[in-house]
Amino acid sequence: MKPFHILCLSSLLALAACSDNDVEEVFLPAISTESDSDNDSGTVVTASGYDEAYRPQFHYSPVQNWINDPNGLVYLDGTYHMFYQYNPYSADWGNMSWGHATSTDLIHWEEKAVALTPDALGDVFSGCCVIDKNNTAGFGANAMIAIYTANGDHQQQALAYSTDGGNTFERYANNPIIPNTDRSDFRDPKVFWHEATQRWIMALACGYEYKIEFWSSTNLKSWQKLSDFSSPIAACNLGQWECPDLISLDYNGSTVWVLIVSVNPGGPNGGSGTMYFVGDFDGTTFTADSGSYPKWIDYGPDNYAGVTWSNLPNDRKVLIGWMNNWNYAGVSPVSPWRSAMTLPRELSLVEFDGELCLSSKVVSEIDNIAGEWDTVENGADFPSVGPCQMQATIPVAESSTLILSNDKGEQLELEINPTAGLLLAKRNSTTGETSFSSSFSLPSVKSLLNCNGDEIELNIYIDQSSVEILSSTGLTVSTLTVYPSKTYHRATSSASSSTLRHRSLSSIWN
């Protein structure tokens, strides 16, 4: 969830922000009408709108201030709730609280009042929400239950509940529900109802212990430890384990379990990354299959801490991630907000090279903001300048390049190298602003090409400060933040037989 030096700082921040009241929650407005030129003064500045330089137009970002991990993703009565790590007072990390936004289509978002702020137990770190349909906790049928890490002197698990559909929360009077007095890394609970054993299951991350613990409860208040999961593969243990999510997916009529684990550092292209394990869960223990690991949910540097929504209809699995990297998150050149979320992605299982792999595809609801498809000539400008989706069908018989560019001379070069089985993105000084961090420039972001046949189809989502690349199979995925002075609006392929299509994507803020 955050680097070690930030974890140490959080205890001091929690002490400074704690309240004497651990039941009644203090609710802060998401937007202030006051302005202050000093964003570190504690006064929230007023945003000028959603038209600032680099402001995402079809990705969620708060009006102002810092965000990181998505938390508490839950669906209830036609509304998608997205809580997230948020600093109500600054565009820098600190004073960790839960921000809140809602949507009816996973694309358009409305920012709500801050949901949870620090109390006597500490800052409100990452966690989850579930809908208690059967009133197992005693707060009422269909209560929305938030379970999160309270980060004070130690990391402990705590509970809050809402009986008004997530508008307000009250903390459980007997927090913490899982106490801890000695472990430094013990956080990010993700909970689901396990039908076969008729109990709640929690996955908890143990940081630099490189393991996930599983716990069970019948009432969401009293918990018992069940088992541990760790990996003997050294490449899986290069950074602290965080933000777990254990999900079940159907594959050819059988239930397959997937454990998602974020790691930092140790990502596939430096800094943050999210890996996954395919296997089985028997209600007590998760066992990974013998496939090749680590498998990455996204090979780009800028998709971290992703988790899935709970309570979705038809057991749909949709994941969203924090579109940044701890290597440079604190210095990204944006204001008055800092960071955004990826597009939401639907997950499924696909067999590739004899192994089951996670497929990620942008949710179909993206069509709600999309224009008509136009075929564009190789090297020609798109029909319109601005946020868009382009689709490139490229032969893979030999290596080629696809260059996204603008009329300011800025470009992002993608290299398709079928011999090495790689898609390489060259994010360097030619892509736009990079001087804010020495670790931001990455001349060769490597992603597995993962394609069969004679061609690959890439869906490329271009916003004002990001490029998300997903193959049509969902097996090649790379998310990159970029900071060009103007949105890329031209595509040039060195493979003359490539087919290029474009459709505009409307701003979700208009």
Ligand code: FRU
The other form holds:
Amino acid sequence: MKPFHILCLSSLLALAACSDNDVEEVFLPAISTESDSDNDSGTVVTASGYDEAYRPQFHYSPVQNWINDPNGLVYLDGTYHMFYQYNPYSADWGNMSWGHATSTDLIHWEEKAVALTPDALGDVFSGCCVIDKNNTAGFGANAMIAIYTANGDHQQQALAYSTDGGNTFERYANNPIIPNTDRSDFRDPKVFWHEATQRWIMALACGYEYKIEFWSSTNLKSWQKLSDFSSPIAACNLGQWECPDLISLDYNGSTVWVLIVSVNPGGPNGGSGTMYFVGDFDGTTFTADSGSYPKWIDYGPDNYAGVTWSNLPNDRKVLIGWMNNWNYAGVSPVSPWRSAMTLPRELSLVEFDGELCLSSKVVSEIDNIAGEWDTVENGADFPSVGPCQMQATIPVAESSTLILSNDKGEQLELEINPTAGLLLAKRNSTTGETSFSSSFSLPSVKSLLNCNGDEIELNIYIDQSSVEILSSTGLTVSTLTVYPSKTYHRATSSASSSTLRHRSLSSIWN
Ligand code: FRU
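Just the form predicted on its own so far, so send over the form predicted in complex with this ligand.
Starting with the chain above, the whole complex follows.
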């Protein structure tokens, strides 16, 4: 049985045990209360200090409970909304609902009440939000429209709308908007307005059919199938296709289309991964350029189900992913929450080796929490211990290692191997806690170096339980969760010459 179906079964069991979770307007507060075991009086205290072991300090995680895919990423009136797969009742997958957080800078987040909970059609699986500027659906100009997969007896697409800026949602009375009675994996709608044909386009994943379907609509409620996209790489048995996103990007004044598809298992380093295809969309059909595939958005094991915000000013394309992997997400050693999101990344196109590739860079708003840059000595402690960004400029004429470590004897070794054209991250038992899953320890997480010059500049974002490595070209990207007992606070390079810089990143929760 595939892991996904095991999860579905556990969801159904949890649902059956939970009588009141189909109440639409239930307010599930973001702040939990919990007995403070250090407090003899048994006073009930809030558990929102974001100071537990491994708690991410500059990544979004909920106060408590399980999250997976980002959903309904949308911008409206100065606010970035991030909905996400959420279990309001536990830190295990189940009772899938849409949690909700908002931000005014993509970096600081505030957790809001749960937005959508299961109804008669089933759990609320992944999907998107759009702003209906022209009132095409009839729920009002600028209504926020959520289109998601209702996961009941079958996976069907459904609609809910908000006329109060995303605070509360109403279900559309005639759901499902795309019914389905026979296909087993048919989910994760992502919708955008296609200016040239003046209609909405939906990308929809067909899991083990290894294809993405495109549908169109003029009113978001009635949909017609347009076309299928698949690729010969499906023959490599890459696992089920999920969470598509078709985006357009400008490249030297021309529009280029990129189709993002998450695949699980079959990621570049096992388990979950997100690939993309560069090509053209004519309003009906997406055609991928010839080129080397699969291309991965992130070679690390922990960036999955990433999609982009809709309605962003200046047509920015910003993607955020779930910072985990289905191989071990269910046993990540954190509590009372489980999982965080990656840092948001700005996407653009860059030519490399004659092919257009996606470049990912952490959004510039990260500067909002950054201190001053300091040059640090090779092997010396950083000026401050705690979450930070370090920048390593390393020659690529030779092989070398860069070791991130703490004074507890824990370390993450990165090997820069220009001969093989690889960056290798050794996420083994020296990195910290790895015993919770046999599939977590990875002797060498391989990323393409994708580097033409004499040196590579790596931006490394170090949080309590993650390391995100992004080259300054945005072409070498590796996101890894790690569980050291203390945040790594020094870097040691074996290269004959290297420059190491550090700046602290302050907590987004203070
Ligand atoms: C991807 C995914 C989606 C699905 C959701 C369920 O991680 O499997 O395809 O909608 O998670 O939580």
